[in-house]
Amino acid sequence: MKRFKKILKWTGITLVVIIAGVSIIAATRQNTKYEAPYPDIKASTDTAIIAKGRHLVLNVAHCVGCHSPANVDSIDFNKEDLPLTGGRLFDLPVGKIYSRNITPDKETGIGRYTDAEIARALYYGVHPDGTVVYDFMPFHNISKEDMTAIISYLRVQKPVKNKVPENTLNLVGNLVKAYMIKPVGPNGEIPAAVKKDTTAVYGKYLAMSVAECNGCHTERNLAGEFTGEPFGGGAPMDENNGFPALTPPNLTPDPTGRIYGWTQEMFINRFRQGKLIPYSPMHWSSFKHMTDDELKAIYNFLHTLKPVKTKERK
């Protein structure tokens, strides 16, 4: 018995030390500084590529979503422009994640960073100080055309000074920032240009590139890694407000996906409607302005896909 004592006893000190260490070496880590190029991009003028940008930002990007505080269901992007002022929180299982400001001001938005340093923070995931950024924005392989576009609206906003409250990890957000959370940069060559039409492939860009409908409609660890078959379904959302968690569904053309035996017309008229469940975290209010090409497009891609047969969830 006192030799058994005895070992718990040591088995528990060295726990302890263990798990001392790999918390101090995670503090230590969670300023790690990266290095990354800086893209050749520089905000243009021209209106119509302002224009562009404007439908990126707020439609199929769905920049607007995250980074405007306002209630943007009850707003009509055709109308109006809205802040992008950030202070949305995220209320994760490790800490709290506030988007940012992403207007022009000069102290507490995107006004003191370059152009190269902003398109660098989206396509390589290194903020201006070198440290990682959060992957929720995987525009890593959004073509150049359409980041200048992006820069190019952004820059024309009105500034507005809100300084955003700082992310507060937990222990958990602490230890998968410091050994798990890495940049994430484009998978190849970042292309100059995509060209926009209806077929599969401009879908794939959209789906995949620029309105991220694979980053909720496949599974991911909680380092943002995916770990489940391309649009096979999600995990489980939680918005926080009491209302039940919604899963992201499967979107291959597998019969026990979403979408199965819908025509393109369905398929574009689900969007025409919006949000039908208030409480959902798609970002209908932005992808119900997306043209009938880009969702001819998508729904085009989405029917290249593998048939993935649904998960039953427990």
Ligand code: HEC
Second form
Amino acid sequence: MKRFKKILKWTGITLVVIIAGVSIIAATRQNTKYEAPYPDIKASTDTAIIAKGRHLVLNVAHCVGCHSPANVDSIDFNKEDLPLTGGRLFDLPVGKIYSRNITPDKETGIGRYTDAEIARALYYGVHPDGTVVYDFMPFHNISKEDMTAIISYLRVQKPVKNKVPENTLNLVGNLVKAYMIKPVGPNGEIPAAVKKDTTAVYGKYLAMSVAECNGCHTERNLAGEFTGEPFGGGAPMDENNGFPALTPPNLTPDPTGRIYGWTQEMFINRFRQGKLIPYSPMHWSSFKHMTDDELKAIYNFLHTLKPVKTKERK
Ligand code: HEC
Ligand code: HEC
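The form predicted in complex with the named molecule, contrasted with the form predicted on its own above:
Following is the full complex, with the preceding chain placed first.
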């Protein structure tokens, strides 16, 4: 009995020491600085390139959905340029994270940064100050042509001063950040340009690298790693404060898939209708403005996928 108590005591002391150690190391690791290359990207003043950037920012890459504090569903922002002042709160189990001010304000926005610093943050997940960018924006493989257009559009926006609150992580968040979060970068060489047509090749690029359809329609674990079959349906998304969770459906060409039997016209028309379930997290109000050709390309790509049976859920 005495011996047992002794073991218990030492286990307890060891545990306390380990926990203290882990927490101290976690604390010192909160502001780890990372190295990453500065991409060779320069904003252009060409109006055609800026117009392309606008289409990407508002519609296909839906930056506006996260970087505007407005309720984008209620606004036809294809007509209006909403200020991308950031500050939208993502209240996650690991803490509170805010989108940043990406208007050209020199004090609180991207006016402080060079084109290469902005491109580095998006391609390599490293903020201009060297800290990690939480991977909300997997645009790591977007073409240099499209990245140039995006930054060109951001540069000509009206600067708006808006200091976004600092992110605050809880204990779990600090541990996750210290030991699990690393900057995410491109896989392979960043393409200079991707041919814009209606092929599955372009559709794959749009769905995976620009519109991020796979981020929701493929199942992922809590660390964000893909665990399910590509486009076989996502995990239920329970972020709607009291509304029932919605599950991103299976988009593969399987009879149990949501778009099985849909013609290309039906697919395009569904997008033109925009958001039908008012609390859906899908960025319908952006995606509804994708061009017919972009939607055809995505449709064609989805039909090249391996058919996957929809997972039964209780
Ligand atoms: C799903 C939501 C989401 C989308 C979509 C999104 N962002 Fe972000 N963005 C964020 C969040 C959240 C942060 C803050 C991340 C952090 O604190 O590490 C951020 C940070 C940034 C930063 C870093 C700024 C800085 O001060 O370091 C830039 C630049 C940026 N976003 C640009 C864009 C552009 C351009 C697009 C569209 C091509 C876009 N974002 C789309 C959520 C999003
Ligand atoms: C932020 C997560 C998210 C992203 C990104 C996303 N979706 Fe969805 N999607 C959902 C959810 C949740 C639903 C179910 C609720 C609804 O229908 O709005 C859905 C439903 C759908 C439906 C079925 C609509 C219907 O009426 O039956 C289609 C088709 C679809 N998504 C295609 C896409 C495509 C293509 C993309 C990329 C351009 C995409 N989604 C991006 C979450 C997402």
